[in-house]
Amino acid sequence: MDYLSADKVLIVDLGTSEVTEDDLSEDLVAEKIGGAAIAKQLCEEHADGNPIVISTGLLTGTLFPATAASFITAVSPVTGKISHCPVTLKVGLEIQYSGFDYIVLKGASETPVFLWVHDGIADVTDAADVWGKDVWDTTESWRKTMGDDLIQTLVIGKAGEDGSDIAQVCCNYWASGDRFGFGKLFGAKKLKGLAFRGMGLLEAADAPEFVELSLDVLEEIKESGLAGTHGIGDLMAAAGHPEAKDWLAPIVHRHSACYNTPYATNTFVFLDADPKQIEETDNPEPGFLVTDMGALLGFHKIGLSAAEACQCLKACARYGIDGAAAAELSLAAGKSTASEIQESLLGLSGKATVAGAGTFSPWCPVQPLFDAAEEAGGDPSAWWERRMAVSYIFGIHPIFAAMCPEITEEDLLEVAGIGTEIEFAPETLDKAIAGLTG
């Protein structure tokens, strides 16, 4: 495919370290559009290798607003079916620019490995030196070894290596949208993770018109009711927990947005420095980037202080544990202090609740947020499932999709057609969504 694409599907057999490439079929794009819809088909085609598919959305990494998301697709040990989780921050963008639209990881290695993907090249690389290290140390090690602090990672920690059901694949140092135990699948394959770096460029078939429509949509968003809202605190309030916003406020340092997303869905808190401090601190790790509202609310429910809750989230991120599952299981086990929760993290067992139908990650609250509530109408659950399917196909940040009705299906289909020279009808999108949710 000539436009909005690297035109490559990477297939990696971890059992043999064999790496092959296929062209991305334009007919497949015309039928499935992209993202998780194509990833699901690749997962089914390679089912005998128990595959994990890393995918980009059709618009991921473009100038269209909120196109920050790539995705992980696999049969979840939690749901027992093909499920999908988003990859955001700057990682989703780097996957697109590293040179492949889809990466199929099948089979299992006998020894620890990681996949180094850069500028259209992929190498299965020995990971013995980082096996046993936590998420933060592993990311630091790979960046130092490759000599590039901009390398983006998907990586597991000790929980994934040990096969925990609540093991999570993390984005760089931080929690991801993995509610499906994909960290356990990485560990079973002896796959420590993936590292991405690339200077790839995406071409639009009609670049001026593509940019013009993207800017028009961005202008609508700026004029919407979202103006002036930002960060995890406002998200928690919009989800029905205004008290949690006040609870978190004293340790908030700043807010952070994912690539090209007009709303900061992440919040950096200071745990070991004054949150009001503007200049750089002497402490190399003064705080923590909160990327998981549900996990934070879970520890809030236990009765921890905001600082204690974020310390628990920090420990979860280092071990590679789903913080929301850890909070739910800790509450069920009667653990009420931050110290006993952190001490028990690697021994936690059991399966946590997965809200929604189990197809898309409930890391994005399973409800409309802010002005989207009116659009959702009388069946918010069905609205949410469709909205997630759309975001997972096009590469739209899922949380932003749940809060921003200004990004319409009509605009997405139009900009996709302008960018690719493929005509996407509403019926095509309906069929792609049905294939994901059916």
Contents of the next structure:
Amino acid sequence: MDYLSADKVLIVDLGTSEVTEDDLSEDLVAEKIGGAAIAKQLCEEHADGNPIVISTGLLTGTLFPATAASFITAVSPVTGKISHCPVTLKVGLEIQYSGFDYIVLKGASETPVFLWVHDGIADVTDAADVWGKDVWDTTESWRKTMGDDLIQTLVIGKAGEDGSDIAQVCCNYWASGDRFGFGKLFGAKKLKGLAFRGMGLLEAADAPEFVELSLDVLEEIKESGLAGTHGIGDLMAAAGHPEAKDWLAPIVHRHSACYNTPYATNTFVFLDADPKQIEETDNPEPGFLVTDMGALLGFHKIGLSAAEACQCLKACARYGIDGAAAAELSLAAGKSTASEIQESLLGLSGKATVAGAGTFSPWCPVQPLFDAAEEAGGDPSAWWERRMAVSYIFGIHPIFAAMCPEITEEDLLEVAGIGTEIEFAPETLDKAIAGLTG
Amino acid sequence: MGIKIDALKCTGCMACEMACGYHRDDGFALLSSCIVAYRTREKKDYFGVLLKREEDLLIARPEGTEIRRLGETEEEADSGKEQDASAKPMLLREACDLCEEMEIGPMCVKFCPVNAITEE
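Could you present the same protein in the form predicted in complex with its partner chain, rather than the form predicted on its own shown above?
The complete assembly is shown below, putting the previous chain first.
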């Protein structure tokens, strides 16, 4: 695979620490396109090793708008079937540039390990020194040990190590889209996480045309109804919770976007510093980056203040717990104060509700957002499942896909063809989606 | 003509960095960009943009823009003062040429989704 690809599939046997590489077959890309569709096939091929597959979308890390997403695919402890969750922020980007399109992690290690992936090299590395540490300390430790503050991580905390039903794989310090208990799976494999860094180059077959089409789409987006909206607050309002936007507003510091994503889906709140301060604070840990609207709304529903809710989210992220599941199970258990909730987080068990069909993570609200409502028509659930499938194949940020009808399937097929010299017909996409959702 | 950056509008998405990388390498890469989103203070939510120009380094911080002569950041690093890790390799990169040979440049201006980067 010459274009938009590192042309490498990495197979890691955690039982033996053996690492092998395959080329990425162009025929496979012509059939499945990329991302979760190919990851599912790899998952099935290596089923005897109960694999976890990390994948990049066909367009991940390019100049096409919102190409921020990579994915985790595995048989979920929550759904019992192959499920997929997105990896966003700058982690999805770094996976793309670290040198592999797909990483298959099979088997289980006897001792704690992590996978260090950098510039086309992958090493199974001892993680005894961080086993038992929380998500924040682990990311900090790896960045310090490797001497690079820009290393991006997928990592579990105590919850994953202990086999919690609601353990989550986190991104750097923050919550991810893992609603499927993949953190528990990492823990069962004694896999503390993965660390990525890369300076790769992605070539497009016709780069000028690729860039021109990307710019056309971006300009349409900039003129759309999304202009001037940003952050978790506007997202909650668009999802039907305008009161939650006002509730959160007093502690909002700044909004930030995942790689090349025109809408800032993340909001940083200051809990131990003045949210209005724009100079760099002396406090090394002034607050928390809210990346999960559903989790925040879950704690809002319990009746906590915004600051208390975000403290709970921070505790979840440090332990590596799915905040949305924690909120739902805490409410069911009658916990009503922030301290009660935080004290009981590691003891929570049970299965939380998974909206949607269980194939794609409901971290992305299961509804059209902003102007996408008109496009969704009379069957928003079916629209959402297809929209997610498309975004998980091409590497589009799922939340942005749910709010931006300007990114069309036609545009994606065209730009993918321009970028790869492979002709992708609408029927190819239909088949790839059917394989992914069937 | 030059580049103006409003770091308070910036959402740290790195589109500018990738667009500049494309201008340099004719592919998608970040290694050669002369504009860089600095993002090493992740837990503090402190981010902005660095731009290497012919004579100096423009540092667009949330609280305002600062201009430093080239080499100054390395001298400070030698003195032990905390630096943006992403600032250090800027000396090795080409200075901004406003994408002068490209029809649709400057690329960072064109690809900024929130108009935080403009021409002046």
